[in-house]
Amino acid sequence: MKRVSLLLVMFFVVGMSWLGVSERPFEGVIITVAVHSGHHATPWYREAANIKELLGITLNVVEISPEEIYSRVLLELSARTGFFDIVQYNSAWIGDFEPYLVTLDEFIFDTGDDFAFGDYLPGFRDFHNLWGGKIVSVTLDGDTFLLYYRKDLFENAEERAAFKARYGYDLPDPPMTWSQVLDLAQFFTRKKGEKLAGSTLKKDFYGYADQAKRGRVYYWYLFRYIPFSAPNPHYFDPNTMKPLINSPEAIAALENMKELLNYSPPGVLGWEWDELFNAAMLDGTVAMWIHWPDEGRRFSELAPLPVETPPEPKLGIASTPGVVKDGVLYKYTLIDSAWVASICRDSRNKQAAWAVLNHMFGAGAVSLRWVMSPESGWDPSRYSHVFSPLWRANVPGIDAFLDALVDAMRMSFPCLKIPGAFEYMDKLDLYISKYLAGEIGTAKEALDNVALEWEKITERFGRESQKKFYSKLWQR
């Protein structure tokens, strides 16, 4: 049967809708779709009723751990039971998935770009959705990495005439480069007694801090490792698939991770997400630290100062620090490997499925409501997003988030995205761990191990198929 477009479909929805008969264009469709178990899984089960009463669709929702979405999901589909319509996954996993999912160009050209693929911010419409120069998936959650700061300590005047006289240059705000943050860590940790903002610190204060424990810690050794191989910073090479991951320039970044824990509080090397948000957040014990967007939506629960007469908390929100070369400033945000939703191959209703992506994840009023809700966890990744008055109106004061999140995805750079990522980066942050808890004496040391068991996951995979896939990576 010839296939009829969607956007004719919603033309005829809209005159039947005029004429004052209702008809639904998907009327008994069942679609399937795996997602996220929780607070992901809440839009999808808010919005049944609407994609009910506007499409047709019963929407069944498949709540999976997210410990087990990856296995359990590739399993059904890699069986080609169709019981998936649509499917919820981390984006790095797109070497995996790729046979099984249908490419989105078509759906989104018949729809006269209704979905409007163009508002994402580039950051996510670049390495989250296209693979391979084709659109591959939508962004539910513009998940990315900022820096946040105390920006109340940063603006005292005491503190920064200290920095300029001790260090021979003003006190960066916000910080610019990853010497800077070293400068800067350095400067700010002080012990309980001593003076902060020119006020007595209750508390011992730290100067910087990572989410330095084994199984994520990678993220933040990336976060340097990437400016630091500038001008052109990869994985591999791309010829040769040889891995660039015990270069000088990767040693050197492992070195000022260590070195900062100088200026870190203790017992970092165990901290997950929760350790570090609430050292930073509602302790208020650390001045710089690099995390999700949660910090930037939650910038109202910042504590005070843990000083006697602290000044109102104010916190600074940044892109990444960079690295300096040849007299150029070089700053990359790494684009986390966040949550992204696709059309399964063997979906028998892909046009149905299309559209209950249209509706969960266009340009309209229903995406900009679950991003801006709580409820949801799902960060902002499209300009009517982040440039929406009605939430800039509506939440004063969120606008330092908004903004920065906008600077920071002009300078965007993908998580590894190929068969076997999970893998790579898991040797990495192991070898990391055992750097930074002293258990191997030198940076050279641990990345040459990593880079030896790299070698070994491309040879597995087989080094020409691999080189292919990584050339996906970068095609637009």
Given for the second form:
Amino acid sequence: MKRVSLLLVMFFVVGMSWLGVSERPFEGVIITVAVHSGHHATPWYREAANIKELLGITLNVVEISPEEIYSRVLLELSARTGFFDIVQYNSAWIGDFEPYLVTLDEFIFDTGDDFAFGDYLPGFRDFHNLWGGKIVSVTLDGDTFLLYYRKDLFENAEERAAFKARYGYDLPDPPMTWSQVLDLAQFFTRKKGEKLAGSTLKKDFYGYADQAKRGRVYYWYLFRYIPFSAPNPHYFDPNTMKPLINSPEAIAALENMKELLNYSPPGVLGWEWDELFNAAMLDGTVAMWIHWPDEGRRFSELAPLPVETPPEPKLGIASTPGVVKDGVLYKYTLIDSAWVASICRDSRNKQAAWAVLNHMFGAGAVSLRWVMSPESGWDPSRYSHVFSPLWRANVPGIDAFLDALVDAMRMSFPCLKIPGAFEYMDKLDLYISKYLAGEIGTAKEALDNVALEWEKITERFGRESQKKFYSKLWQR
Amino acid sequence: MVSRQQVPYFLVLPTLIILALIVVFPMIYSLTVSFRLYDLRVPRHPFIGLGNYIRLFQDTRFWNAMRVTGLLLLGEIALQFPLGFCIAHLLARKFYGKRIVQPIVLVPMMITPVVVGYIGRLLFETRSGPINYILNLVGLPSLSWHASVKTALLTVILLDTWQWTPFMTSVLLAGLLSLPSEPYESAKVDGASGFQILWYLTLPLLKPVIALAVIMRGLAVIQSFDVIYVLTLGGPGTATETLGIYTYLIGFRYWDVGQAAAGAWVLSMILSIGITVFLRIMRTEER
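If the structure you just shared is the form predicted on its own, then what does the corresponding form predicted in complex with its partner chain look like?
Next comes the full complex, and the chain you just saw is listed first.
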């Protein structure tokens, strides 16, 4: 009898432990993830223990510096070593990475869309995750661009009256078009000692500023190029792959950019992220600027206006300005390529890799926690992020940013994502920088040079091949 | 059995193997890459002979990079050598507090160039930078420094001079302290002036050290990258685009590794020729 009892106990213990294993469906599996080093890696490390506990998966996080991530991951993928199961990469590289990744549609179907893919904001869903009509990645970082402006200044009754008297229309709050931005920039640019919002300025004040240092100034041109090229903006003619970057609209956009330099702080051609953030947010000497979502999240850091008796600082947040054509307002939000994650074709544990992605980025508490946390540097990308009652309750005043983000997503536009995308953009950046710095005399000459360079790149990669990639960018 | 005569060869063999692996192999490999259409994104890398070199020489940006690098080299050596020499001369003398001053002078050299780039962005900021503040205090207008085509290269030169003059100082100081004292005593007995001692004694005796300092600094200037990368990324336009930045963009941003390798080889040829010519001149003058 004792023996039978002992056997029963043993069966029970073994059975329970077996049941325990089945609750952790990937016990013993190791998933290797290539991630952007630094703050992007933090959530992976912090979630590793939870992933182990819930799924049985051991996470092997390989940090790679942002400068090396493209080459290191591409070399590994193209050598088909199967070393990485998941790769984090900039979605602009999809043209180069595509052959080595799996589509995610079947995982989503098989799990009954447990991931809630449809919860992604349309801009990210369409221009980060979809490629050739298939889901190839999940968004980590909902990076985009918004217009920021001094709402405390824009709401000042004295300034509003003076603006109307000078320009013949109501001071627009928020500014809706680039033409309005030009008027507003001119109107608000004032010298130290002059009056602003009814008080004396202690410093020079500027109407507008771009982040115009060589390297990323092309973004600030695209904010104009895209709406100026409405109603059907494109980088290339989709049928011929001929560049449209030197069209009359494109030239007008660049001229607008140069004209606004007259109302920008001196030295703006050397400004990177820090300089613009510091001048606009911490020094309070710029009326309008376009930047990533950082300011929206850090709205409470806005400095008072540099006047003797400043009003309560108030940051205005809106989608980037547009252009009116034939009475229709065309506004677009440029979706920064930003960071996404995919499963590698040569991964030996694709199901486990999907389970990890689902844990990290599926709709729910984990994803929300890391987007809300300043530790990750990840911006919101889902409806469940921007409409989270938890976030809105925890951070009073964040509503303006989250609502502006939802509004901005209504009409989004992608960064270029075909092979050689960086090279195309860097050539654009180079000639814009030359034109703004005065090395090239006219906007037309600068953009003609860009078109010439773009043609060379297209020829090098193969026109037909590039045409196919370009069409994939737009397929839904 | 290894014969007695063969022993020395066996002893140097490990060193030769290591050198072959870490120096010779990468050099030969990069040379072969420079003859191929080597795009990282394309699986095949066909042999194209001198194609990369021809493309390089046809690129106006390459020639601009050569010009910028040349100007940077001239500007930096012209500033850093006399400054370094003067400071070395001062430090060669005995004075109160020398032990404190000497290490302080060397501090900029120990800072990572990337950090120097960021310091430069703060120092030369047009509106809030301390350099313009000082200019304004003495009644001069603010300059746009690295944000202007006219002054961007000058800004890089000034920043590098701040960081690397201590290198010149330390090398020249070591040279000055190692000079024999007898010729100086004889010169003083003969009634030579301070300038005559400097011109006819110190500089000729110091020539090998000067050559070393100038060559080492020149090599570093031609390969300049970090400070410019952070400060201007070659801009505004191409005002500060050196060969280092140009090659980086071609190789690591456009992934045209073949052309980047060709650029690197052209750069190393220029360096080799420059050093050989400089050493020849120095030797001829010594004779």
